[in-house]
Amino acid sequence: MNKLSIRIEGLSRVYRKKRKRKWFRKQPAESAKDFVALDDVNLEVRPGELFGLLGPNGAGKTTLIKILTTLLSPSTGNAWVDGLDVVKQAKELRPRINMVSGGESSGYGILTVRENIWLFARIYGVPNEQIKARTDRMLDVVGLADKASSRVSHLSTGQRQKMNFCRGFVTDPKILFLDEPTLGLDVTAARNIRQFIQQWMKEDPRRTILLTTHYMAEADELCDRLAIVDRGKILACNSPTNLKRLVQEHPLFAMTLSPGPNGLPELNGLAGVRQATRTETPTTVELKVSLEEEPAIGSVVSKIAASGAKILTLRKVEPTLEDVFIEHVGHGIESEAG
């Protein structure tokens, strides 16, 4: 049996806040609440998997990536990547992995795009004869070939992100960590990158990717399995299809409403309602209601009608990955991402 690409046992990371003391000694120090970024995380990722971490900003995804890439030490627990301890065997592990982080402003501004990619590839020991071919391919993938000879200092933020993406793949890592890789990119560039990620994985079944994202569609399209993360805890872990199938056990209805003079009634807590979430626009409200049993929709409709609101559309729908997230976390990802 092949060893796991990533194994995490009881991993926690706590950021200690400094206690402030009053200006005179007799006054005790003010208490400060420590921030728990990761809380007893257990996870396994198999070779060949494209595994996703789905959660809002602040959920702990980036902290976990930093620990697995040897950039940060855990407070408690252990983690192994490609069978190597991320703390005790960090030096041996680093040549086998690479990382792309969305929004990262890395690179040397005085160097050109091609020179930056060459430099990072040589640091990893990639032979010169392989660097040009790999660089040309990656620049074509991200649509940056015409900027190959431009200094990085002259690039836009989106163009620098594309260069970072090229830098992550040019070393041909065994295990690659993608932390919000399409953050800030236009729709076409993001689509091209997703297509390349899928193709890159197919080319070598030994490759593994750990992807963090808060884009539902991206996680659904790319991931073989994914874990829903919130406030440092893993709340669910399965394939996107199986996660949606579990939510599908409960009837789900979508409505478009025109609010009445008294606004909309509170549906959470109504008999038969498991979860109700709303998205407001200037003129209407989009409402999704998860029910214990389908007949409970009658009580929901009556409650809305009694408030004076008007139901414009009502339909039973199939669950999405966002519905799965709301089921476990209790709110949409947009409510805390930002």
Ligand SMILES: Nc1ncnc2c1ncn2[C@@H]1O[C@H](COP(=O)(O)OP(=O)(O)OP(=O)(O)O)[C@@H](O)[C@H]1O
Contents of the next structure:
Amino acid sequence: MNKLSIRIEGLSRVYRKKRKRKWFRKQPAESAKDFVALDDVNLEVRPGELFGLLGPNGAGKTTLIKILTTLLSPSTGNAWVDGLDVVKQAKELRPRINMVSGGESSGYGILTVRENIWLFARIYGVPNEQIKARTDRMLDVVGLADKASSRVSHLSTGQRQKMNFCRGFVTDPKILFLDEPTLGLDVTAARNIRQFIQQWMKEDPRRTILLTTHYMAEADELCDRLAIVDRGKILACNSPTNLKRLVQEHPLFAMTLSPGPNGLPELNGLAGVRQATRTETPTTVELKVSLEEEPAIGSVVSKIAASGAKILTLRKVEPTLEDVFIEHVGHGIESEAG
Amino acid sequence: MRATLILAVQAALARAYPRAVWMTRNRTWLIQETLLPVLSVSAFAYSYIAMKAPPEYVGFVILGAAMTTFWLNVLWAMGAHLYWERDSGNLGLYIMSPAPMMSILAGMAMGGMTTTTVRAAAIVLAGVLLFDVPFDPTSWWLLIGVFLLTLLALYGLGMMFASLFLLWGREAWHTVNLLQEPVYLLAGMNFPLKNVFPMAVAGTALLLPLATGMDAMRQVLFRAEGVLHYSYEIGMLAVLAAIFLVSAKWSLDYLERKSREEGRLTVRWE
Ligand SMILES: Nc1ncnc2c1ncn2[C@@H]1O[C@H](COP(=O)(O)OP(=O)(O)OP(=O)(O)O)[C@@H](O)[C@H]1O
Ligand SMILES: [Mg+2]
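Show the form predicted in complex with the named molecule, please, the one above being the form predicted alone.
What follows is the entire complex, opening with the chain shown before.
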């Protein structure tokens, strides 16, 4: 039987609201409102997979990664990484994993980039020559080679993030967790990093990556499979292609509108309309309508026209991962979770 | 087992590294850590000299100032560092790594010890050069042994406190802060414990590794009268060191478990 890289069974995590701490006094038993960050999550990731978690802010992605990297205990349920229980076998597990999160502020400002990477590889027991070789390679990948001897405190936010990205790979983990690895990076850097991630996965089929991202295109390009997470629940889990195929059954139209004086009419609920989502720009409104049947577009158009709005463009479109996301979560990833 | 030990040593050295680097890249510390403490010691020394106290009394001041330096480093620097490590996100990385947390704290202690040793050395040097303190130990080996054992007990206590501070928050820190002056008094910073305090108080004071260590060192260095014979005090120091180190391990494990449960390992709180 092929061992799974990650197996999650009935996993939940509840954050207890912080109660006021008082010295040497037992807390009153009355419980403040608790927050369910993960709710009965089940998931399997196979070795060699580049697996993505996609979800709006506060969905529970980071919480899940923290549990899998032994930084947080589950409230109920179990999780195994590389066959090891993340709670009971944390010690055995730790040498095999690593994690990088976008926007983390770790590191020592007084050290140089190279020294900093060295420090965090050394606590994994990586021999010095290997650290040197891997650091050289990684710094090249992220384009930080010229900053190798600069102090960490002199780096820009993005450079600091690139350094931390390197930190995750220098220990050569079997299973790597990347929490928004390209957050805040420029287009070229993000692309180089994506390319490197794919390359790194090809080099050894036993490697596994679990990553989270807010960039749909990134998830689409990188991930073998994706889970869409919202409010602590997994809503869908499949390959990007299959996820898109599921929404492809329904015709999808994109419109650019110039709204009339009374704004736009409510389209959700109109006969034949499955879902309508709008994105406002300063002067126009982008509207995406998913329909049961194609002819329903007629009634959509007349309803809009009746409201006094002008239709600037109208075209039939192929679904993107974003549409899959909207289909499941009910709103675009740009807007806050309701 | 052997691999774990090697990893622990590597991790401790790695964690001590930023401090060592800081010493070479930050120039002002040398003045701050040598000139200033020497000035404050001089004030005490001159008052003993003005009183025409026996020369070993100036020696007590020098010894007290040097050893208290370590004590301060243990209590404040280690606690503050661990806080900072948590807030900057490094603590999460350390816990996630295979290196035992004890080795990370030991690395922090070693880092702190390096600067503190320079400071203490400056004070001792001032004692020899400025005040002509009669350093004439019964045995140098014994002196060094007692000194190292005292450091072990002190930094064991520091490792324990650091994790307790993190567990209990800043309030705990403030509470311990209140103990600073009583500790100086009890430890006999500038005077021998024996004959000053009644036996019961002096005996209680020996539960502080700082007090025990200094009492033993005063005996070895200046042949002063101790509360107990130094051989007993060496035994006590060894026991204290063991207790503190085991407690440090225990409280670190507890800290890790507790914060994993409460989700506070990587978050600022309070
Ligand atoms: N330590 C904590 N204490 C209390 N609540 C928390 C804690 N950490 C996270 N939460 C809550 O749990 C929910 C999930 O948070 P999490 O960080 O996992 O989201 P996420 O999916 O990573 O979001 P983002 O895309 O913004 O990074 C959020 O509503 C958050 O407020
Ligand atoms: Mg997150």
